[in-house]
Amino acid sequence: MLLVPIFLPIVCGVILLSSKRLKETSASKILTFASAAVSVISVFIICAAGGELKIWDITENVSIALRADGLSRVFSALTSVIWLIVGVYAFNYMSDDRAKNRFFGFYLISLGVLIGLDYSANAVTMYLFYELVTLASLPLVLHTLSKEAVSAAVKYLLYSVFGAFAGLFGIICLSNYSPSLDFKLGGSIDISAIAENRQLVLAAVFIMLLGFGVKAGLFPLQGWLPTAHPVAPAPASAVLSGIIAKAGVFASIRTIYYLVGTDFLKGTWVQETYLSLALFTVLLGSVMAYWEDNFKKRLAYSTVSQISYILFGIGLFNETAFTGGILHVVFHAVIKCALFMTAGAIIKQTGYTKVSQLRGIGKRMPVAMWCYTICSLALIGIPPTSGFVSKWYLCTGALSAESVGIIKYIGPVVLIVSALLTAGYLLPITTRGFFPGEGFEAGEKCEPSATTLVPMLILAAASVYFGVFQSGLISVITNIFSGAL
């Protein structure tokens, strides 16, 4: 069963890329929807039943293997559901694109390799799928084949390959202390064998975390995100920000909690430096977003900031902050996908790409702008939206953290300042959009079609729903942290 949500989308994606008969028919949409829907169903069956599978023994101790534990269940369920919703949105958005089959082909292949990453049972399997995520998602950035798209794709590739090789360097170093490299909550390396080379191993772990931080947009290697998003189609931007960037978060969690162990890292320079970089990235992304006029690029800088909220949470090594971090993984995916979908709808309907052009847009596209406004409030963290819950856990987790010195007090301050900046770069679009001022002629309404609006409405509703009903998800995350799931 573990193979179904991995290989079904990949096979269907290859069919879309290679079949000429599907190019001018609605069969491509049916195949995309059906494979994504089956992936969702199979992922939820796996969530209930679990599973483990060894595919190939590379050496006596190292293998390519899959396993569904608590963390993989959360990430795979989130990935599959978001992929289906954004896919439905993409049907109308990409309808006039001559290369839409190529887009949907790589869109499905990316889904398969991401779920493969989520189900990785050891560091070698994770590295394999981590590299495949880059290769499968690269054509989504490159899609338009414009000069800007090619440049952005090359930048994305170079950054991602560097990050992956940094991760591989760490894996090779750690293989001397954990022959199987299997993921085990609490860490699988033999700490007693590290004593003589402790600083070397710490350096290897830091390089590893910095490498995986590339996908997550961690400073100083965040440059690909604001370059790639503006040139990619809106559905690609949505999943790049909401899901693909979380591959770096997932790999970092596996490294910290399942490979090395928090006991080995707690109180070290690695933890302090990692937390400091995360907080600096939170502020940097927020400030850059505040001054950016390109709509999608503003949202991209916002992603740089918001994902580092998650990295900060997982770097504090306590249950409350970890809960806040995983909650923000889910909530940010829901919110940011909806925001990018709104931006895409506006650009497609009006041709406006700059924030300064959006005066009165709420009069022309009221439903889309209400989705944008609700999700903006959630990203800021206004109760009772979901963003408030995750940021509450992150702040309280920081204040109760041990062995991080003054960072426990600086952290909540930085998160609050970032929230104020988030309000400063998101809400003026709403106010100018709905209240353009006297004498302003907004023009005719140009609301997008139902297939575009419904996915946005679902995600906007979810951003509020999880703010009110999140106890079940919190229970799952608590069980993951304790090892009960």
Contents of the next structure:
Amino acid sequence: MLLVPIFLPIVCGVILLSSKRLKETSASKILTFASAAVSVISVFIICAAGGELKIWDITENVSIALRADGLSRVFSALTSVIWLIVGVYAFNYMSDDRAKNRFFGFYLISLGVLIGLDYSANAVTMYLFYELVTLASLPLVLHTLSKEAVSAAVKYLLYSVFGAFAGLFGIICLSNYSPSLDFKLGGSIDISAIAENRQLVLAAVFIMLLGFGVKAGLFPLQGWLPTAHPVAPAPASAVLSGIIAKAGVFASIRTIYYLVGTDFLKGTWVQETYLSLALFTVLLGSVMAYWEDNFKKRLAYSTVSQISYILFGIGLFNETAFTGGILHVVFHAVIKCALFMTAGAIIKQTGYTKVSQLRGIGKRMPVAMWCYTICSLALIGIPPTSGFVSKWYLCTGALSAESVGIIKYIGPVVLIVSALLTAGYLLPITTRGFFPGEGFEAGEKCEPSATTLVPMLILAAASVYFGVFQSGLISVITNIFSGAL
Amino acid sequence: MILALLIILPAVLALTCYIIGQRSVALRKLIYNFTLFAELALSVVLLIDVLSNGKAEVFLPKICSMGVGFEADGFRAIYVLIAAFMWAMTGLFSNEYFDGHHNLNRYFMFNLFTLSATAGLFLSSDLFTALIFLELLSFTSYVWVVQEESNEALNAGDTYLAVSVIGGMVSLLGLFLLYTQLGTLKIAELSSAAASYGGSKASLLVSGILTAVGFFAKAGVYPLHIWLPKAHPVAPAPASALLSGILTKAGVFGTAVLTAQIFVGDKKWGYVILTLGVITMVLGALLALISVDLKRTLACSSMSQIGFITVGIAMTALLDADNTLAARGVSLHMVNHSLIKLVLFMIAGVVFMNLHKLNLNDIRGAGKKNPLLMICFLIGGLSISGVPFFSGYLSKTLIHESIVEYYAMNPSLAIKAAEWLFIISGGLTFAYMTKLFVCLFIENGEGVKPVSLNKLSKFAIGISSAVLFALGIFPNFFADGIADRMQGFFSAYAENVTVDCFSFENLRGALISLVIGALAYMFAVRKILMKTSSRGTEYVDYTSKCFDLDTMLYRPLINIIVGIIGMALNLANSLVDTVSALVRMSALKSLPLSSPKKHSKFSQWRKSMSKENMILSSSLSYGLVACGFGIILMLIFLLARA
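Can you return the structure of this protein in the form predicted together with its partner chain rather than the form predicted on its own?
Every chain and every other molecule in the complex is listed next, the one we just looked at coming first.
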């Protein structure tokens, strides 16, 4: 069962890539939709049933194995649902693209690989899928094949491969203390064996976290995000930012909570530096977004900032902050996908890519801009939207955190300042979009088609719905933290 | 049940209003007015219910993660009633005012959303719920400010939104701290939690002040008052009346909750609030005095009156167990100010509706032939100036009494100064109201045609003034009744105190104030603020020469700070990219992107055909090599270990 959501999309993706006959027919759409939908269904079956599977023993200890535990269920469910919704959006967006089969092919392969990443049961399997995520998503960035796209893709590749190697280095170092490298809540390494090599192991863990932080856009290796997003097609930027960047978060959670264990890291320089880096990135992303004029680049910088909220949350090692972090994983995925969809819809309908061109856009695309407005309010964290809830958990978690010193107070302040900057870079688009001012002639209405709008509306509604009703999600996360799931 | 209905009904009908409004304007008007009067009826029912059965409570657990709670006590029920009344009156007035305006569906939808949020805020039983509705309130009322879509309106809207968002976020930060310190945000549990709080008083004070910032912003307390004088003049008059009369009170509500539940008897808190209150009071009065725009004058007057109320709240904190007088004063002044501004802004609306001008020089004598308007304006003006037998007199006297009371307990120069500034500000109130009255109803303007209004608008303004008048003329019946129900909200030790409001002592304070006001009008307004030129006397606009905090300090400051941080972070951002560029140059030979130099046509054609695939495959292959390299390394390591 575990193999279905992984290999079905990959196989379908390969068929799309290799088959010449599928071109110019709606068969490709049907195939994409069907396999994504089947993945969603099977992921949900797995969410209910769980499962475990060993594929291949590399050595007597190390194996390629899959397991669906609590964390993988949340991430895989999120991934598959978002993938389906963005996929529907992409049908219209990519409709007049010559190479749309290539896009959808790699789009599906990325889905399979990401779900594989979520289900991996040990560090080696995770590393394998982690590399594959980079490779499978690379063609999405590359898609337009313009010079900028290629150089952005190369940048993305180099950053990601560097990050994965850093992760691999950590995995190899840790394998001394945990031969099987299995994921177990609370850490699978043998702390008593470390004794004299403590600093070395800490350094290895730190390098590992930095490495996985690359995908998550953690300073100092956040550079690929703002380069890759503007050149990729909008659906690709949406999933890059909403889901693929979360692969870094996922790997970091696995490292901290399931491989090394929070007891070992609590109060060490690794935790402090990691939290400081996360907070610095939060500020960096927001400020850069504030001054950025390119709409998609602004959203990309915003992603840099928002994902570091999550890293900050999981770096605090307490239940409340962890809950906030995972909530923000879900909410940010929903919100940022919708925002990139709006950006894409605007590009598709009007060709505008710069924020300064967006004056009066609300008069021309009211429904799309309403989605944008609701999602930006959610991203800022205005109650009663979803971003507010995750921020609430993150900040109260930070304030009740132990052994992090002054960061406990700096954290919430930075998050609030960043929220203000978020308001500063998102809201003017709404206010100028709907209220362009005197003497401004808005052009004709150019609302995008229903297949574009419906996915946006669903996500915008979700971003509010989760703000009001999220107790189910929270209890799931609490169970993950306590090991009950 | 009623509690929930009060909040949900306007929100649901707001959407209905918008959707129906696309089809039929008459039906929308009907639904809008129906909503307002249904809300009014509900709030009357709520008040009767609370008076006979005591508190009503609703708690919805797990909504918005913390759960939202609502309750109704005397203060809340009365204030929801006032809100519903104000909405109903402005709603009646809107029928005529908005004739021929555009984008009305939008306006009415957000108008009803704001009603829902306002009811939610006043009924909230914990600070968490209060913050949620405060934020909702800010965003829905933003649309009021920018409704006319003029450039000034957009500018004012930006200021309003920025102040609201910054205030709201700082409040949120304060709530995080309060929640971790006290472990609860339920208003009823705050005082006991604060009493048993083990940490330092100073840290509680910090979180309290941070929490209050958002409410200060909404109330228009210095230095966050900047949006008031900008937003009111540009908003439609019914919206200005609500902004000034009820939305500022939402801010007062939060400040009062914090004071009464956590900081009663806390001197530091009391002095902070007192200082801010006094500055707001004096500054607002001065700004109102020099202003030459009818609605701007009223807006600055609102700011000043909020200052009076804030001073009263500070007194409830400072007086500790003896704060009943101050609590009654604050309660009454809140009610009075809401009703006064309702009347005055509607009258300003009548002037604007007829003349489309607000500059005092252009609207002289506008109300001359309209005795009803004059009487109503007079009632409002005399009330706000604190003239005996009008409603403002009682509330101002009570707050003044409480300052005197505190001075008797704790004689210090600062309190004496505050008392005198209080009296002077009261005088200035009288001065600028006289200025407006003289301008509108006494002076003769060239080419100003007298204003007219329809019966519905007359009814709305007339009823509002009648209520206001009744409050002042029967103080023992109405005012005391209201104060008895409301004082418990502000004071932890409420007891029933009756004050002989027409004793010589109290009359003297009011008279001093009025004399100062008369002098200020005679000398400051007539001599300095009016210039005689060839075209006769004119009101001179000094406001443009004034130092404007918003455009001259806040906006540049924010830009400079964010700019400097931006430059620093940009360096950090690009530093890594430079390194990566170096890495790229050394690790990866440049891709075959550059155009081929010397090739046959055939090979060029072939090249362009395969270009896509080549780029793809070359970068893919590089990735695969890198991936394989990693796996090989891992295998070698594992084999070596085995």
